[in-house]
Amino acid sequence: MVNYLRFLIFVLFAVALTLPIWASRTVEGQSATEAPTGFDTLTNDATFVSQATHDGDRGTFEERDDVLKGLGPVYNAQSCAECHQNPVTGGISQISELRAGHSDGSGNFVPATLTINDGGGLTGVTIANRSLINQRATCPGVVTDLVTHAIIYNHPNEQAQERVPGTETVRARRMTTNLMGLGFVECISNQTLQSIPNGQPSGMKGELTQVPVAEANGALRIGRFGWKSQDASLLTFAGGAYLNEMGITNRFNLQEVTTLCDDVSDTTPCNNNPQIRCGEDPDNDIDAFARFMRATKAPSRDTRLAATASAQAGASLFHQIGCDVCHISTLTTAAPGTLINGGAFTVPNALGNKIIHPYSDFLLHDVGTGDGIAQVIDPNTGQLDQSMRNKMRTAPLWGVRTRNELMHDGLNYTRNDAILRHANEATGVVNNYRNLSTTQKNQLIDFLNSL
């Protein structure tokens, strides 16, 4: 009898959380449609992006920058692709990144300060209040022309490798995520995502993140990206990933990470309009990276394989048992023609109004696998949100087929491993997964397995 009415409580909440996501399915008039899905090079929408303009954009993102262009000086890849490029350009990648700190007399997570150029007796450089530890350096190193063999960049003795210092001991790993549809989820209007923690039981509800829109001037917005739902624009994501993971500077990330071994210019104008200041990127890659996240489909299903009678059984128990409380299986983007990101962008036809199955709320939920850093802002604060230091964002499983290292950090390596690792808010949902069969088991990881 318990375990029955556990049962049908869970139902009761996923079908209250189901109907206002359904209902929005007809926006104006017009009902929606499911947004094309393929892990393929292919746009979304040729009358959105161009297939030409699309491939241009993606030979951009997958471009491989220099000392010339300003990689670095502290990086972790040269090329967008380098961490987006499973099973095609713009999905996920082994490459994970490296965050630290530590913990205040208070239990407030602090970011990490660390010392570079340390050797040598040389004068040594702080690099303070940033939890984002870089894997590479640009220096030491020598590097020559290709054909002249000049020296076009010469910085033997100076030191820029980022080491943890063993004071900040709040140390940890992060997986890359994937980038294909993220046009869609951008395209989710701010009331649907605030409207989802209205239907989650009490304990289960997620928390929304408010954070800048630099295109709009720093206009808040509800946050649907990184770890921490930490972004709410893939303009803005762009930006920040191009100065935080390469070392590029940009028109809204004008100041390097640190000067030493920089030998490119932060003040070069863009090219298209010589009054704005566009650091090391007077191209604007930024837009051409926006641009192709916004044009790449939505990762597809293993159609087969969700064929089956076993997964489409692991389908309900999925259902069933709670897991789609957090990881919502439907959602549907804002009308085109809506506003968003502060107003700096247009929903399109390509995006609006469109069925996407994700299988996350984009929300923060402590599942007992936080990594106790606090990373956004709080708007009223201005200072570091720590109620959400433990909490991560509810990973999104569309695509997760193509993932063979789980979980944020990356750390667990088999379905049923990840599921058992969740706690404090999802206890009862994995409680209710150890009560299932071992047929069930199987059936509920075929069904994650098509995603």
Second form
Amino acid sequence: MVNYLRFLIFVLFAVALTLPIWASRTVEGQSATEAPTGFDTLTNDATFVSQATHDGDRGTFEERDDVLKGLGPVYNAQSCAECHQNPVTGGISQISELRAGHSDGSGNFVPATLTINDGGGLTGVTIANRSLINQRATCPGVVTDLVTHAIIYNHPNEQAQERVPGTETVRARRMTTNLMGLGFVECISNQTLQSIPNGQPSGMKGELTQVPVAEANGALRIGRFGWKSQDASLLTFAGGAYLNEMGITNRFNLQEVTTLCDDVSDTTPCNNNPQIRCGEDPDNDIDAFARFMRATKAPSRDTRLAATASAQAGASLFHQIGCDVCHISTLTTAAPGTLINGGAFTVPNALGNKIIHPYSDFLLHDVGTGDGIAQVIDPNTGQLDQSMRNKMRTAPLWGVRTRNELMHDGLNYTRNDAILRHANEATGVVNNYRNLSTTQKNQLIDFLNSL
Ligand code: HEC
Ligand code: HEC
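Let's see the other form, the form predicted in complex with ligand HEC, since the form predicted on its own is already up.
First the chain shown before, then all remaining chains and molecules of the complex.
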């Protein structure tokens, strides 16, 4: 009985607190329509990106790069689709990445420094101040051509394999995230994200990041992409990922992580504009990656499960106990014609005034799972913003049914365990979950499995 009363009071409280979010939603969303959904490779709007262009872009996103194309010297995989693929290209996967660093005397996070080429004849080759660890390298390596059998890459003695020194004691795994529907997320206005904390109770207010947009000369925008909301533009992220995941330099990132055993020039001009340097990406594949992501549909529901009485009861519980304080169910994108990304992108009809159901506020929270990694530069100090070390972006739950290894580090194997791991800002909400009956908990999990 006491539990029930406490539950009821919380419900009223939670409903009152989410009212401002609903209110702003109706004003902005007057002529808004639902965004198209589907785990498919069809364009989200042929008047924005034709099916032929979208298929071509997908081909570029799926293309396996090799040493002759500039792969490496250090990298994580050979194509974007190697990690972003489930159930179709652009989705998610079980592949994780490693980040590392250490705390200095004042408790500040310092990204790792690695010495490579040990025993390789050269001394002192280091990769400094970089928390992303690359788990593959092209050398030591000798590669022959499949057709002519001649040696086309010849670095038998250099050693670029990264090994994390024992002194870099802060280590974190990061799971791959979904890219489907991210064009809609990019088109959420700064103001919409900035107003979200007003509707969240104190102690649960999400923290905004401000991050540079590469294609707008570093103009700042509210972050929303990545586990730390460390990016705001899909083109900026694509340029970063091409270098960081595949080792391919591009017009926004001309400097290799290391030049050891790198045969491909990083000063090649762009094919479409010889005035600009494109490095190892003369065709500007990064534009195709960004256009591909922007033309994907949002993840669809498992409609059969979603229609069950159990999943529908679970959807109500998800709201009633306050999960959607952070995992916001509905957001509306900016109107078509709005200039975003520091003026570098105009919201097209396909992506503007669209209602999406990402189940995220795209803001950072401390739910007791922080990985200790500071990643966003504080624009005021030019230094890493240490306050975000132990915060993570609210994981968007659309498409969560495509994953079994949950949370940023993939260390929770059931929905129940992932929920119970939430603490700190989420303590009250998770206690509400604990107080649910077994039937209700199963209903909530049926709902999650329908997303
Ligand atoms: C080795 C696996 C791997 C490869 C290859 C890879 N990614 Fe990712 N991707 C990840 C992981 C892991 C994350 C989450 C990163 C983080 O925030 O720590 C991610 C996140 C992203 C995001 C942010 C999504 C979100 O949730 O906000 C974008 C955009 C993205 N990747 C685009 C790309 C593009 C474009 C390529 C190819 C150039 C690429 N990725 C290649 C693993 C990969
Ligand atoms: C205070 C904000 C907050 C509240 C309240 C909250 N979450 Fe979360 N949730 C997060 C954050 C942040 C993450 C990412 C944590 C991480 O990966 O370390 C997350 C992650 C998750 C994940 C893992 C998703 C994935 O793709 O790995 C699930 C499932 C989840 N939450 C469900 C719930 C449910 C159900 C509730 C209500 C009982 C809830 N959350 C309440 C912020 C919140």
